[in-house]
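One chain is shown next in structure tokens, namely the form predicted alone.
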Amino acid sequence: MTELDRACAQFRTLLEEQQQRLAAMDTERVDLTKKPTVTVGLAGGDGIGPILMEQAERVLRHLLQAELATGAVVLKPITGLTIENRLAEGCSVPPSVLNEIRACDVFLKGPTTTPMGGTMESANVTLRRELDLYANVRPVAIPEEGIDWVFFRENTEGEYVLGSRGVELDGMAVDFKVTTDSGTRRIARAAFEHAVQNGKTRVSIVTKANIMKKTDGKFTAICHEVARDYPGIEVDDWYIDIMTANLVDPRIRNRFQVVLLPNLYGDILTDEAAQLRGGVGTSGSANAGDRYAMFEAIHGSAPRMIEAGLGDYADPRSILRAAAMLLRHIGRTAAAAQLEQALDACTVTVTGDTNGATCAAYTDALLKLL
């Protein structure tokens, strides 16, 4: 078999696969707000993570405390997503920390690290597959300038979801793309129904169809025919170039108001939003499937920080908004409300050095203000 043939193989692997995920996609939507217990898993991760991970916990038990203690809520340590234990077990979520995950409704993650080169892909990457997290949320308020921006970006499809299964053949490397009428039909109606229940009247779709016609060109397509059962909602076309340049314009960027994202663009723009309001250490992120969530900081794990010793100075803000998001999604809005104001008011300066306070002493002050 020469390596044109060995090539053709492994992509004829990759869209049998594609085939069979997009034959078994549909499933029936778990309100979690119904169930008596809810259990929300709590792990790490690798860096910072775990140091961030101990205070978000303390602020969960604050919270909770009441329910904790008649057990309709329970949080669940999970140890095993580290980079130690991933690396010693060859992939990227070991199937013993999978099941104790799957045991969850949801999921609490502190930063991961991801190898790089080699072929163990993401963590973040298998979890929102394995679990079927199509929705990655991410909202980006900077009130004092009238901005509330809500990202929904598709997050198991696009490059990603086969990123680390391209092929190299003599002098080539190819990587692959995929986009499903089914992944972009559900997370363009998550997209409008959030407007909807949120009394939005924009939603902005963002891709390079101009170029990439086949996968962003069906993406939009799509997303177009979805919008036409909310006629209510205003809806526009940018390109992924220009869109990075309207979030630094002054002159337009308050109008956005939620965007439509496949999953590459998603990730470099919302990383870009956070940056704007003040780095990506103030957001969180929620990863939404119709069974499983998992709400994450949208930064990395951080190593330098490690490796310098200042580990105890990392900012706790965005574990901290994406607990508030969770809290939403188990509808224990109040909760949520009272964290996300108090992360509002509270103000303690967090540096990521010696320069300003560590992230014990963020969630001391952001515990009185609760």
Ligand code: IPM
Given for the second form:
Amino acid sequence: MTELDRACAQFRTLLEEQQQRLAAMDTERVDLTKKPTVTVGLAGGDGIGPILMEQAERVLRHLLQAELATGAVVLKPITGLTIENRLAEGCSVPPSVLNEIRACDVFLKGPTTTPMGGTMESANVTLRRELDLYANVRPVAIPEEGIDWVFFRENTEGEYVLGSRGVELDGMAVDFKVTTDSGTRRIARAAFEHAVQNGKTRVSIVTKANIMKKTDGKFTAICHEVARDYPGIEVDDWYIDIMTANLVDPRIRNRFQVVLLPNLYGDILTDEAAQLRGGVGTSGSANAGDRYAMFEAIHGSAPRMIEAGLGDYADPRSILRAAAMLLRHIGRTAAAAQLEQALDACTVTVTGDTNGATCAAYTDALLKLL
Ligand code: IPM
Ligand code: MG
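Let's see the other form, the form predicted in complex with the ligand, since the form predicted alone is already up.
Up next: the whole complex, starting with the chain shown before.
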């Protein structure tokens, strides 16, 4: 077998897997607001994760006390999602941990560390794939500038679909980007539904369809097809390069409302957006599918803060924003709004070092506002 034959055979296997994924994709949505008991998992994660999650749990216990007492909501610790355990098991998300997570309806997750180099995949990417969490929803508001963006990033395909399983030939490496009809339709539907339900008037589709003609071309075409069901919503198209420029242009950036985009562009643009708001420590994120949903801060586990002994000064606002999104997702809208308002109102400064409040002190002040 020549090197080329081997590469073609590998390509064939990858395509067959993608066909199987596509065939299994359309699942029915579980309505958590109608479930008599909603189980909320709590995974501490690594680095500053457990420090943040301890405070997030205090806030959730406070807001949900009545429902925890009746059993309408159950909080369940997920213990195995740590870098130590994942390294010991040689697996980004060990099967037993995946089972723990699947026993919950939704979960709040502290940041998890991805080892640099080696072959271990990011736990986030594995969880998104295994639980089919196709909608990465990232709201970024800068009220003083009239900015209220919500990004709908496709979260399971595009450039992320294969992880580290691209094809290598002598002197050459090939990765793949995969865009499917159903995969695009469901994220587009989520974005337009969000727009309609939240009084938004515009959805902006962001691709690089002038270059990525097949994949991004399909993404744009399907988004426009879905848009036809939402005649009240204005739709515009942007290429990712000019869109990154738009976000730093104060003359036009507050015109964007809902932004709909493929995986990798969404990854990059949402870091830029969060930084404009004041840093990645300020934003929460939802990873939602039809069955499961995972909520997290958009930053990492901050090993440098831990090494410097500053873990207790970690900023809890991003995980608390994620907790508010979780509450909204399970239909606890009043509790979600209460938490969001308290986060907007809390004036305690957290700087990530001894110049600011600790994670716990911030939460003490926040709890007084709830
Ligand atoms: C994010 C992160 C992840 C991603 C990493 C941790 C794999 O950057 O959630 O945006 O690339 O999606
Ligand atoms: Mg990212």
